[in-house]
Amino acid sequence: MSRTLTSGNEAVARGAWEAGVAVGVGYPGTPSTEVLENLVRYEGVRCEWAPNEKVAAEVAAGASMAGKRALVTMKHVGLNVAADPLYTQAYAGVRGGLVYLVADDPGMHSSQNEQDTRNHAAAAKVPLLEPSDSDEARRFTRVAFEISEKHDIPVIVRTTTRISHGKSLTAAEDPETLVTRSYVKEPDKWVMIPGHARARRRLLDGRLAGLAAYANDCDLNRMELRDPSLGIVCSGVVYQYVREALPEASVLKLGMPYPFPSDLVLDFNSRVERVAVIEELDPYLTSRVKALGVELVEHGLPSIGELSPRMIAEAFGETPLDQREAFNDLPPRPPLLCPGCPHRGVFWALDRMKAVVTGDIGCYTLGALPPLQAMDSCICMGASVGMAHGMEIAAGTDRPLVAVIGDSTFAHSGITGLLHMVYNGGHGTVVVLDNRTTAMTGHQGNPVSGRTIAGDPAPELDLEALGVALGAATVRVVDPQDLEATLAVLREETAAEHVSVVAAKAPCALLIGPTELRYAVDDELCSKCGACVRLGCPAISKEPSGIASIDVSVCVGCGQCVQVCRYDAIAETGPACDIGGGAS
């Protein structure tokens, strides 16, 4: 069996394709994107871009009803967007094998809050499996449909950032061989009113003891006795962790935690004389173990944030095998928008408005950092909307109050926000930044853009038109990158006494590349007045003197910079252009 080196992302695109898969569905979120972009490029397989998880549950939901399999994938927060259908298919049950792929993020590297997908398990009451490297993240979803299907039931396969980016040995297998299953007409399972839902209740408990059964014997939960001094609980990552940190301890290493394998960690802690429970996030695990009445090693590792070796190694009071530094003396490197960004011009504008901005999740985010500090709020998608009504009707400033929100995130949970808006007589303002494409996850297509997963062309959603078939008294397009109109555009609207609609269009900076232009500093005529600098474009910043100075090898050539230069400092530099010996 040939093994290569791949990405726990890869792995489970591999795995769903040999266990068959027919149908995947998602919306793109760090750190799962990359499973969808990976499993479209199977022969066989069909895959879409949903506007939403929620959407993308429900396609799946589909498939399976139709006997076919199908995957769906989402980040940690992309579950609470999809838990309407999911709790309900609980009850349902399947008839293709149907799998969830959640990716959490312990840490927050890409995120706005950590979440632990294992209690959604739990909450749900759907079976749980936990990778801990790349091959088991190929061979769990390939398991995960078979138990979807001889149970009944979807199944959440859970990674964490570091199993989903990080790479290991990976086999391959050849695709199953699956028995056609056809649509059979079953109102009683499928038509969840409250008649049909209460007896699918009854026998959710039936299939769940089942389930535990399978999870006290299968061998996706393991036991590794080594020295019965100390026993180690744990699962996913964390068990690479601890391999590493503790590598003479005995461990049980759950594969499938949920439903939670009571006989068999009763029977890990019969075999040894201490045991502790080692985990990211919440004590999900350790709250079970605990109700099990078995006395638990204190460790004070957190709950808080990612493990690591050495965390685990000084908690149990071993030396790390690691004892190089860590890179602390790194400059800082906080995050920017790109050279050329587009969504530069409307903070740029919002900031000499003085504006309150309500913001949303996308690359535009980076508008509430220094020093543009251009956006008051993000909490979840599409919140942007929602919030700038709550304040208004809570009279909550006297200055212009805006809604920005990405063309990818107004098509995912921004649609309704607005119509909300109009239906209940609003004033507010929402800019809408169409830069063509999802850039924050990586260049995704999406219902704006008008391209498909397969980079096929697909109809683009027209905001001037949804606009004003949503109620929208005004519905304006301007080109953020010509930044005195932004303004002018956006003074207009936060003075109106309607609901009006900003498309601010403009591709991103990464989709079209430089241009040829490139642009200096006339030393001279520079007044250290520092308004270019507070574009916050990467290519500018001020020399010890306090004269502005802009790295060509960085600049993309927006002439952002040039707009907002009151003393012709900036000029186009290049071969057909010397500015003189005074340009940096």
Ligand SMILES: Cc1ncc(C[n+]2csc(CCOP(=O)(O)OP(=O)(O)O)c2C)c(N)n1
Given for the second form:
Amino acid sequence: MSRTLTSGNEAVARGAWEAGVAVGVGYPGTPSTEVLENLVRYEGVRCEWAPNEKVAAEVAAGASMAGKRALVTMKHVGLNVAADPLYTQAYAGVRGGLVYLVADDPGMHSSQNEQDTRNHAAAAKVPLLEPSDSDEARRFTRVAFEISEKHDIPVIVRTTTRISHGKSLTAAEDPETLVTRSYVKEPDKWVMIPGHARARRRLLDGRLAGLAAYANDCDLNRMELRDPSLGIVCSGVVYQYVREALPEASVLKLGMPYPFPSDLVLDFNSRVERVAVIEELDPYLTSRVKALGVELVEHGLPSIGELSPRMIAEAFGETPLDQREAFNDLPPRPPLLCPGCPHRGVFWALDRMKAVVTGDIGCYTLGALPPLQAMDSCICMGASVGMAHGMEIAAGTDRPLVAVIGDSTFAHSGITGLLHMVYNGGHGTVVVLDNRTTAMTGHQGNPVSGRTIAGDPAPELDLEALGVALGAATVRVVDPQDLEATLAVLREETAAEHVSVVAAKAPCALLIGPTELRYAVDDELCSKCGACVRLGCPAISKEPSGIASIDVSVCVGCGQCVQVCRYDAIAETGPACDIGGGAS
Amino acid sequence: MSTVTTVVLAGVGGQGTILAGDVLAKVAVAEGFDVKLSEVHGMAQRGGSVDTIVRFGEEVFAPVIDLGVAEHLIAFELLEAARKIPYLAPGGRLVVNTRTIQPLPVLTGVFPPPVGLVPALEYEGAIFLDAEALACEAGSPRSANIVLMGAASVGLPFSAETWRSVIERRVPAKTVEANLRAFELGREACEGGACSS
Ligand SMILES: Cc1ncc(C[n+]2csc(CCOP(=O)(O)OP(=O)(O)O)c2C)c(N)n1
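To complete the pair, please output the form predicted together with the named molecule; the form predicted on its own was given just before.
Below is the whole assembly, all chains and molecules, this chain first.
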């Protein structure tokens, strides 16, 4: 069988397609995003971006009720949003197979927290599969649909960043031919009123017992007996680290860690002299193995962040490798707003106003970093709006108070916050940064930008009409590339005693690409005031003399710096010598 | 001992490390190796420090690496070369693009610009090349990532033929020629061990 180099995300899409999935739906979130972006390329699968994960899970639930197989995708924190449908779906079960792909991010490469989805699975009482490489991601996704239908339950496939964005050699199989299922009316299964739910709750325990029996002897969980002096229990990518670090050790690899295969673990324990559990994040396996009365080898590996082969090898007694010394005092390189980013105009204005800014999640969260530092909070998607209102009613501030939220984030969970603000008589100002895309996760369409996952045009959410309908007193549209105009509108609206929505509308700089213009600083006219440098544009630097300088190879010609220079020291220059058209 | 070779591509988000890593990994696959690749997308891609790790050998387990493990460090930028140096095994091969992209804390004057990186990296055994200049010479400034793959290829056990056929398939059709030239220029610059700078 020929095998190709495939990312975990591509492999999940392939596995879902092989399983005959009819519907794929999700909300973007690193590291899960590319699953749906790959699935949409397969013919015959209807794929959709949802405004948020809860809606995605509900769409998938409907597809399942209609008898079709459905995949719903999200990052770990997305499952908090989709937890409500999931927890009750466990009771109701499925008709067509229903699989949740949930991608965790140990180490928080691109996330605001590090929660461990295995806990959600146990709490929601739904089985969880955990692949260790791309080929398993494909096969486990396929099997997940079978388990889902056979045991009448939604199934989670949990990946982590190294699985989602790691590539390894992966096989491909032909798609299954499915027996067609269709909708049947089953109110005691699908209408979860208390009377029905109580019965389904009891049945759920029966289904879980069946799943536990399956977990104890299915080939997703695998015992590899080598040297009997040490046995390691592990799952996911950690299996690879263990194989590399402790090649002689016996291993119990759990591809299905929930329901927990207790009998298998006890069997493994009886075949090796000492047992250790090695896992990333929470002590999910550790606590369950311990509860069986198995005495564990202590190794002191952390439950924060990612593990690695050397960490494991050294925890089991290997001497550290010779290493080159790190260079001291290197400047950090935090991510930044791109040159030409329209968000910069809004943060420049908020910085000038010395506003208190409740923020949200997206590229624009980078406005919290120096030099603009114009954001005071970022907790979860949609939080900016409610938090601004909470601050207002609790204590107010002597400075202007503004909620800042991206277009995709506003559609995700900002609208209900605004409704709350209006309903409860608040006076908040909500700035929707409408850059026509979901930029942070790689430029997905969303209901505000009006483009589907397949790239087709869709109705654009009318932010002005929506603001009015929700009861905002004013809805203003500004061009954030026009800095003074943006500042003026924000000043007016924060001073006013009413709820206002300010839609800052200009496309993401990466969508439109560089303009033809380039700018340069006239050394004679530059007063060294630093106003342009404080924009935090990566094209602008401060020379040791204090004079500003613009790197034409980075400049995209947006002209924001021209607007903030009070000395007319920045003017057009020749085009960059970019011949264009390379690989990226 | 270990039959696995580890290559780290270190750069700044947006420099094309992801495409370069994909080309390298596909070359290793075409030459019959087991391969694992790992990289991080998302927020770091907005101008932050990024790296792509490619590991190949008879059987590769972990897609990640530890300090002191990599046989090859291909740095797309000077400061990132310095930052990632602890990944490189003693005796490993270090290829460094002489380009500097100053991070924001330096641009805004909060952090002093790093000094003396070139001699310090030279001491670590770096071979230098100006990938952007060679990319321009090849006809596309954005092919600097492929110039660096040319430079990397000199120390890797794959045939130039395989490299060329993977590049042909992997880059946009319009840029195939420029990228093939970029690869040759990077390779030539490093043949014989020392790169011209
Ligand atoms: C519940 C949840 N789902 C998904 C994400 C991942 N995520 C972070 S920001 C973002 C979208 C940002 O888009 P937008 O609000 O349009 O801002 P932009 O990046 O375009 O500035 C997403 C999907 C998350 N952090 N939390």
